[in-house]
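First comes one chain, alone, set out as structure tokens in the form predicted alone.
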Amino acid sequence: MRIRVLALAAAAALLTTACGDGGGGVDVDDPDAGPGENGEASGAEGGTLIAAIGGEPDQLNPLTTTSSFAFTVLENVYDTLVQPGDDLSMEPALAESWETSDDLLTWTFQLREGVTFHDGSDFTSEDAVASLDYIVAEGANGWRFAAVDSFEATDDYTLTIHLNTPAPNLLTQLGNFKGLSIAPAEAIEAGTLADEAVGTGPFRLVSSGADVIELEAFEDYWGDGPHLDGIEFRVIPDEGVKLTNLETGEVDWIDSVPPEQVTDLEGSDALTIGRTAGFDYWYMSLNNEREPFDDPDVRRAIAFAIDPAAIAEAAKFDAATPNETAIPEGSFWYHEYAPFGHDPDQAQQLLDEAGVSGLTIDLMVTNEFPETVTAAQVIESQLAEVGISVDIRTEDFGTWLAEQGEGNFDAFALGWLGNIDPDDFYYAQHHSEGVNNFQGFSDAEVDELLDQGRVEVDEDARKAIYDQAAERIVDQASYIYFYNPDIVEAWAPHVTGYETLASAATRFVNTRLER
């Protein structure tokens, strides 16, 4: 999720919400209308593509939800005003261009003309204020505008972000997630956006149920494409299923492939493998306002006696590096630091000396992200090691959500995915009053750092205080990372114009179906 998905998050530690009444479908259009509006023929080149995920979206409100699989489904309904380009720099989207004043305290975008919202309205100022003003109020990152004072429709194409203090990484807050996308200020006002998506993106949505989301494609669409006639999502959790499902031409597309095939299936003409380094990691965390888990050593105990390095082979084979910090080694943002590796030794030394044994751990996992139990059955080999017993506990993907959000677990595992800031890394998850700090650390030198961070401009200066914030939280085991996985997706031949990107969304605008 969350992943916040993703979200998430992804899975991030990630929110949860109903779609629809749990479970049954929510008809937003005609099912008997053709491709376009009003079953008019839209722009696309033809076909459907079918497209399997590995969980149900939580909710359809863009704005609050973190789930990986809400975004998968929504990043194809809705925009952003910037967006990552192929090295992650924001590049225009919704917003056409941007300055800054010299203080660095005023942010004034120029917005796009002739831009039409799926329910025929247009697009302006009104509803990029309304929408980021939701967010800050009620959305899932509303902490990534801690430094804006306000968002001001100057005129019907001109949206001017006023700030208290300068923010460096405001581009990417505003781009780089699917959770800032801009809806409609009729439909925030009206409180729809839980029943119904409409965005300005390439796709709207059709229908959701329990299994099956149904896209088509949008005709008014201000960019290039869509080429497809429309998009079915199926919910298939088991991955094995998934790929077999595309080797017998079931279904077109599919979120993941089971790690242990990968290499293999790379050498194949029967499909195509999109893989790339991503910037996602895979971690797990202890919940802090327990006992012993409140005690730092105990945590780094725990952190001595995992070996990362195995949990990534049993997890991902060869499509993942193990890590001990969070931000990969492809990003400017990455810092060298692995303090633990595997000492068993060193770990039980630490349980001694706390007083600590006979340990039993509720361990939180979910089938829809199946690494997640792959890693906690190496971690429960690992721990028994030192004496401490793991109960692998294996949720449903809204289940976990909720239970995280109550705080029910001694421990979870998931995964953060579609990071590029280091901003994005630490701070929500690490900050005592982060909004994603489900396991309840609380640090008044990260604190102090993540703080610095948000408002440093001098890039080199930026890294160096990340670079001590990521040495505290790795030594207080506010988590305890794994690895950074590649994102490795998979399609048929006849689907061309996909790319698997870095940034970890997923979008269909450019894809063809070519049969």
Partner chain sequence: MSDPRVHQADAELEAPSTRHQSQWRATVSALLANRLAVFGLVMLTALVLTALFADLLIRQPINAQNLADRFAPPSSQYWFGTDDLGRDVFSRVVVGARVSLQVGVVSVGISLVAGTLIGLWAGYRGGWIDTVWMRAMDVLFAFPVILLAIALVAVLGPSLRNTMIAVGIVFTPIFARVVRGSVLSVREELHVRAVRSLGASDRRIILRHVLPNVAAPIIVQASLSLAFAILTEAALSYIGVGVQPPDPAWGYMLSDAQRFQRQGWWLSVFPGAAIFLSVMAFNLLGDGLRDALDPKQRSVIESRGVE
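Could I have the structure of this protein in the form predicted in complex with its partner chain, to go alongside the form predicted alone above?
Below: the lone chain, stripped of partners and molecules.
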């Protein structure tokens, strides 16, 4: 009976919201109230959504984990100051509004009042400061705040951020994903976040085991929703098994679909496919510190010889968009630039001019991401057309990363996930001092542009800088880009109000079960 009671409570909460809405609300006593925005509340509330995820979260502290599975769960438990909206620009969340000083070095955020943590304590600016300080000191994302001098709680609901240099992308750095969540100051001090999740989100953590994580609706959530009684996350690593579980009704929602089946399933009535162009990208890179790959013309020749469209089709079927740059169409920062295409003749000519023949490339890929192994085989056959042979080397991911770190490769293929701001897309990877510049790319022009982009506050001017940087990076073939994969999720037809987001955030706050 507990479930029934909870359902009623949730329904009551929603009715209150509906009535309080003023002009937009409908009369709940009116029996003819159709299934409008608020009217469908009565019949559709409650139920526990069963969601299948591909792996077990390593820990539940959002500030230190880097596991995407942890974020799939914690997305619903925690909030950030701002969060990505539909077009991935940052929208208010725990911060309601903000302003910037004239010298661009001081940002003042007005925080939302009346927000309660799951442990019953009130959210104040002290919590925001404690969380952000912790992220800088111990979190996995401290690098995002390189420009920050200090975080200050000016009063209970005002947060001031002091910067050393202007940071045009500060909002993105604050709200990109739930790795930047706000947790209570006490829990941070006590060091209990890894075991006990205490957020301000629509659901709170009830229990977490090896295979099952249970959330229940948080009645004092500050926003609209949630409409479910709870969510049960089940860990099912195999994509095929996950899909079968959805088809047989064992689970209601799955976090990924085998790419080769997306097209077939899109016509199916038995389930709903959520698909949107994602912000991840996959690429290969050549070791700029080894001959002959230190010659940009040789790298360019390889780029000409490779067909990104064929790689996208082979590796992702058609659940991906070929792209010769990193940032996908649909982003404000997208810049249409595709100088290579698939042109083996041009490739051959460049190789001849560079005096390179009989080249063999050691290409490192990993089973952890089978798309890299598939891509490598397509690359092998395409480079064979211009007389380059490829030795594919499949390593386990741990070894792969170690080899990459030590520079033991001619070439490697992998992807980057979850970037939004162009600085995330380029700086660490292509600046000569970037921490992830494993290919040893060094170009004065690119360095200068990426440094400028970090401090330019005018958005259009900033975009012009990154467009130029993108062209230069592509021309110099620091990375040879393949495609942006679609984000594909699937759920049962009785699940409504869920949307697959470009930011890959899995938000169940508006989700309902209508059986």
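Residue numbers count along the first chain shown, from 1. What you are looking at is a predicted structure, and each value in this text was computed from that prediction instead of being measured. Think of the rigid core as the biggest set of C-alphas that the two forms share within 1.5 Å after superposition.
If you fit the rigid core between the two forms, you'll see the Cα of residue 203 move by less than 2 angstroms. When the rigid core is held fixed, the Cα atom of residue 71 travels less than 2 angstroms between the two forms.
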